[in-house]
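For reference, the chain that follows is the form predicted on its own, supplied as structure tokens.
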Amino acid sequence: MSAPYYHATGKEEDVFEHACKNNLPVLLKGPTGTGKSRFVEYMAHRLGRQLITISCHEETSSTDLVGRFLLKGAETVWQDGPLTAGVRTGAIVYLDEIAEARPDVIVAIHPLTDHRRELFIDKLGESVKAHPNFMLVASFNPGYQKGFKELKPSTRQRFVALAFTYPAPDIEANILVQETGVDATDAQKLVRIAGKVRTLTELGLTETVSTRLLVDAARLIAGGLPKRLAVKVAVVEPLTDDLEPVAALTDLCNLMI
């Protein structure tokens, strides 16, 4: 299996490898669509480790991660959750958007992020020592999280942290070409559009144009969809439902593409 494509923008590969060797958990922070998940996939492949990804949301509980008793016929059988399985086998466990999860998830991972490196399973009355190769990675978007969804300092300070942002224009254009096969000129135009939209604070967008959205647009263009339509459906419409900003962004993109 070929490695997932990832273009390093700094020393993040070295930091990840050293954290892995030293049994340190890693926190990836940055806007949506800046390559955090792709980076973890790439590093797991590079290190030859199994990757278990858990996409957190507001209903994600510690039970979902640790495990639960299930009825099988007339028996009640314990089944490990994905976090417990990773702790036992030495996988890289990636908690994507960890701040979205319920507070009991944070409580469950704390003993895994310090010198103890263990997971307590209260329903079994058992503590599982982490496999030597186990690594915990989490991500969150500090620009989006508000109020109760903000990670507490007591949690953040348990991790080595890597900040992700949008790549430099030439790197971002190269990512689009490598990912989708789109023409380099069209890739550069898409990147210029993103650069412009990212400066438009007056539109009050919750999120701005991510590299992920640009990849989607580039893929549609490379597949033959008209450029303006591709940009509208893959870049403009996902950003907002408000009609005035949609119209303004559509006009801007049409001029630039």
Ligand code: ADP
Second form
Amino acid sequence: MSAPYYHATGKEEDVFEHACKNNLPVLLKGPTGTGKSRFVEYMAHRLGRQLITISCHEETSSTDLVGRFLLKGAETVWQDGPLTAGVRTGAIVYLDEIAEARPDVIVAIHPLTDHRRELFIDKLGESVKAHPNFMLVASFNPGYQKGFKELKPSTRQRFVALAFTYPAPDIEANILVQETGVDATDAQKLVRIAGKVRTLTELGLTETVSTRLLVDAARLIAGGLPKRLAVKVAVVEPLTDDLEPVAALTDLCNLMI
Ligand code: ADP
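Right, the form predicted on its own is done; let's see the coordinates for the form predicted in complex with the ligand.
The next block holds the full complex; its first chain is the one shown before.
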């Protein structure tokens, strides 16, 4: 399988490799759509490790991660959850949006994040030592805006942390071209739009234009959708449902593409 495309924006590849060698868990922090998941996919491929991704949400509990007893006919049989499977086989386990998960998930991962490197399965009364290749990676969207959950300092301080943000304009344009085949001039225009919208704090957007939204717009444009329509549906509409900001953003984008 060919390597997933990832354009480095700093020293994140070196940091990840060193963290991996030293058995340190890694926290990728930054807004949505800034390449965190793509980076983990790329690093897992580069290190030749299996990647197990767990997308955490409000209902994600330690049972979902660690495992549960299932009824099979008249018997109950134990089934490892994805975290336990990764701990046993030596995978990279990626807990995407870890702060969204229930608190018992954080409790369950603590012994995996320090020198113990073990997972306690309370339902089996058993501790599983992590395979030497096991690595824990988590992502977190820092709560600059209301509505996002925080991660406790006692948890954060167990990870080596890498900050992700929007790439520099030339790198971001390059990503759009590589990902979608859109032409370079349109890629630059999309990046300029994003640069402008990202400064408009007065619109009160919860999240601003991510690289992901630009990739979507570029993909639609490369596929032949009229440019203004592509920007409206892939960039403006996903950002807000309020009519005034939608109108203001649409006017602005129409001028810029
Ligand atoms: P996150 O996990 O931070 O929410 P993703 O990794 O899913 O974001 O990134 C969203 C999309 O943006 C990816 O699918 C990819 O197309 C693009 N992307 C963002 N940053 C990069 C990068 N540095 N290199 C390559 N693609 C990127």
